[in-house]
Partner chain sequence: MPPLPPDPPLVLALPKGRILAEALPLLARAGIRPDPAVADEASRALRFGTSRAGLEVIRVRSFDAATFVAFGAAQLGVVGNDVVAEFGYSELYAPLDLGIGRCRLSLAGPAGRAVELATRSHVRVATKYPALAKAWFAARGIQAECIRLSGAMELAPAMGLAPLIVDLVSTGRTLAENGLVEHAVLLEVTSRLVVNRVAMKTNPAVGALVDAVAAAVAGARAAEAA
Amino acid sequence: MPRPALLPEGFRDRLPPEAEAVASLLRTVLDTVRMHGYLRVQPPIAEFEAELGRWLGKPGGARLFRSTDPATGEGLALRPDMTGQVARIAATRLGSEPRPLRLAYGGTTVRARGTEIDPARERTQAGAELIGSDGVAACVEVIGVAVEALTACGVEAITVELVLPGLVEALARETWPVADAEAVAAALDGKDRAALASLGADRYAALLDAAGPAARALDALEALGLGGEPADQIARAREVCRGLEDVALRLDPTERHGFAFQSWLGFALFGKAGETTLGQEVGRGGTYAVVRNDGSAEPAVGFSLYVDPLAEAGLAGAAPRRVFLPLGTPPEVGRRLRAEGLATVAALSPEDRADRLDCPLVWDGAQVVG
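Structure for this chain only, please, in the form predicted on its own.
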């Protein structure tokens, strides 16, 4: 047998039926968000490096797969994430459109390096962005649409983990002053109570104790008697939970890994495929600010779903059943069967057979049999 062609690390071929599963799941997500009024945009896979990096921000810019444009000699980059591109389109090409502006997207992303947990460098991403509001109603809508899209893809036992990325900073600024707020945040990242004590930040350990089911976590946070911006963030999180009473919610008030882009609320989505627990998050999102060219900012909230893990777990949209058409079958028969939702596979030679071409159904000259 010929030796298979080598591919760069983190890239791979998708074969049947997984390739069709990815395409079907992507369609399912986009169809779901479209029915909520989100209009699809399709940004390019490559942009000028400086411009793309600006819209992605520092965390996203660090993942850029860079190249040089042979036409101009300028630096190009492949998108590692589509959210920043959608923000650019909303702020520029669609800057004069009425708000709130609802946009949807889906396609391939490429990053410079994978991780130990997720070595893939090419991934399929789909999502939606609501530009013009980051209030409670906007957050409830966006999270609800994300859950609905995952449900339509066949994901079960969906859990949404809420985070408050700005809570620790607000506490350090307004309520519980500390000499080194970043060191306190790092200690909370590591769940390191001893480090908190050494920093004179023992009170922050109450945030570690609060993590868990959202209702209980919010009760614990409200019992701390906080005021100002921290109290406002907690109150808004409570309102979001009230609007999502049919969704399984958890809250971790100290989590910030991967949420540097978000403002007051972030969330990650987890679930199961049948009896299999999906080992990593299948989506994430939250609130953020879209900064226009004139320096002004507008609030936004959105989500991204990761389609590949869903396909790898065996989820897929309903594939059409395949019907074998023997030699001599009139073309109008195939057209009629396809209009009825069946996939037709026509024989090209007398040697072609239904079993060899993976067709459970056969046209016998008068009807479909199987």
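Residue numbers count along the first chain shown, from 1. The model shown is predicted, which means the values in this text are computed figures rather than measured ones. Throughout, rigid core stands for the largest set of C-alpha atoms superposing within 1.5 Å between the two forms. What changes on going to the form predicted together with its partner chain:
Residue 179: CA moves 2 Å or more between these two forms after rigid-core fitting. The two forms, fitted on the rigid core, differ between these two forms by less than 2 Å at the CA of residue 279. If you fit the rigid core between these two forms, you'll see the Cα of residue 292 move by less than 2 angstroms.
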Second form
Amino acid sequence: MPRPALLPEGFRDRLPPEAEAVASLLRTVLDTVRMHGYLRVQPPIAEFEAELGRWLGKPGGARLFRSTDPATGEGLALRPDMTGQVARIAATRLGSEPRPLRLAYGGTTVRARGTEIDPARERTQAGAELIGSDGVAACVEVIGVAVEALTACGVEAITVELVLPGLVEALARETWPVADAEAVAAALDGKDRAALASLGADRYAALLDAAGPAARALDALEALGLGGEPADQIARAREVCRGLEDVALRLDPTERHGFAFQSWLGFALFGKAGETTLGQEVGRGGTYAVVRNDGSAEPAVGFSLYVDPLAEAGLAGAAPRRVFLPLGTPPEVGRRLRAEGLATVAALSPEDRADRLDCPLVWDGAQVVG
Amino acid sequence: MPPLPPDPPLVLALPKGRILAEALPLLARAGIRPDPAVADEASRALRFGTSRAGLEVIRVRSFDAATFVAFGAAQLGVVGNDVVAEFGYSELYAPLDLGIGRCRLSLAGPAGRAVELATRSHVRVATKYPALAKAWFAARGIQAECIRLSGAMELAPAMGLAPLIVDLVSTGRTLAENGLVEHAVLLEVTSRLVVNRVAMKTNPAVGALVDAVAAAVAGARAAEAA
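Next block, the form predicted together with its partner chain, ref. the form predicted on its own:
The complete assembly is shown below, putting the previous chain first.
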């Protein structure tokens, strides 16, 4: 017997009004970035597996949803993330366009496996990438646009957390040498002071102490008197904060969760939907390198977000109100109401009713009534 | 810079049993006194108020405490590092070793029967910790077939379910009473204060609570030393 409409794990049907909300939120994000001069690109959902991972400076780490091209036998994969595809376009087909190059994108992504916390495998991603600079001004612009896009989606109490994905590695290399740098980084991932102590890396606990509101965190980091590459990163983070005075900023110098390919700066956005604190980051981004075919690298900064969790949290974007048009309503009435921004639902038979068709408004022959 | 968002109420997940009994004095030292019913195993209540405003306590199984915190249903919890390591949740921070609930995760088998790991490609193990057991054996080139049990692991060898067990050992008395001996220690265990990653970043009250418990732990250690 066939299973009753069962879907594979991590995939789901979205019904009204959630499906509408996903589409509307996606449009809201793309409209916001378009108004900041970002131009839309649309890469395909599937690519050669070998091509997907090679345009960002570091591997992304997502597990690929793979298959073999039935036509040629070559390995294909669905995109787990669109950033790498945008990097590919910037490095190749738009390689000779003037810089900075501002690109926007939105669409479906698929990963081979979800996590226990977030089991979704199909997700709707939207974002913007600025290729040609990873400097302070570029970072300030991209973070500002990300905050504006989320605000337009209805996210409230937005907090941006800045992270320095290369800081611990640079410290371990130059300033505070340790025997097992990866074990220290893993202990810092879990904010596990006991593990730091057992690794002989006690002084790294100062980085855990520093995490918090950005101004205070930067004071604490500067007070460590680090010098070299770490000091340079901290100084640049300070400048980014100065450029974002009207944004609630935090800084966590050791966080690397989800920042697999970022270079000197990463950021994550947190927020609320109504009274609900969203349980995960609502968006993230940072600086990275776009690697060209000749091996040369170009700096870039961008952000992306998934709109599905926003819709699930009840954010809807702008949805038109629905008005019921009884049988015999002249077509020009419908045209006029749609032009005024209402969605019209026309009766097809005398049995049709406004309430059963989810219409709070009705055309009574002369006007719209509630 | 606008102020960070205001604090919603916090939930602290405490495990039932021995760790709860050890955790309560430490929490009291930090100014957190849950409703006394929390220590009453006969009480059917699952949620309890505390003396600290805006803080509630839930009483759950120790594995579930980690899950509640990882999913953000509770912001903080008291969980052994055995459970933290078994789940490997990326959403859990373990900022503080509470120094309570001290025991070890060990490999044990029937007394008088040698375990020749060097010649084995496969073992069968009864355990509540399949992920940790698999990883420990895999690092030794051995594929571990784990039979998941939630209690009374010590029965498994005598009943022919599995020749070896991986389980928590504190005094070793239960092992001895069942004719078992310890072969190796996989992990030294103490309880940790665990914190949900996003709550730590978005709610300043979480950090304040971690600091209060850290001060209590330091105070308890100083008192012990004196």
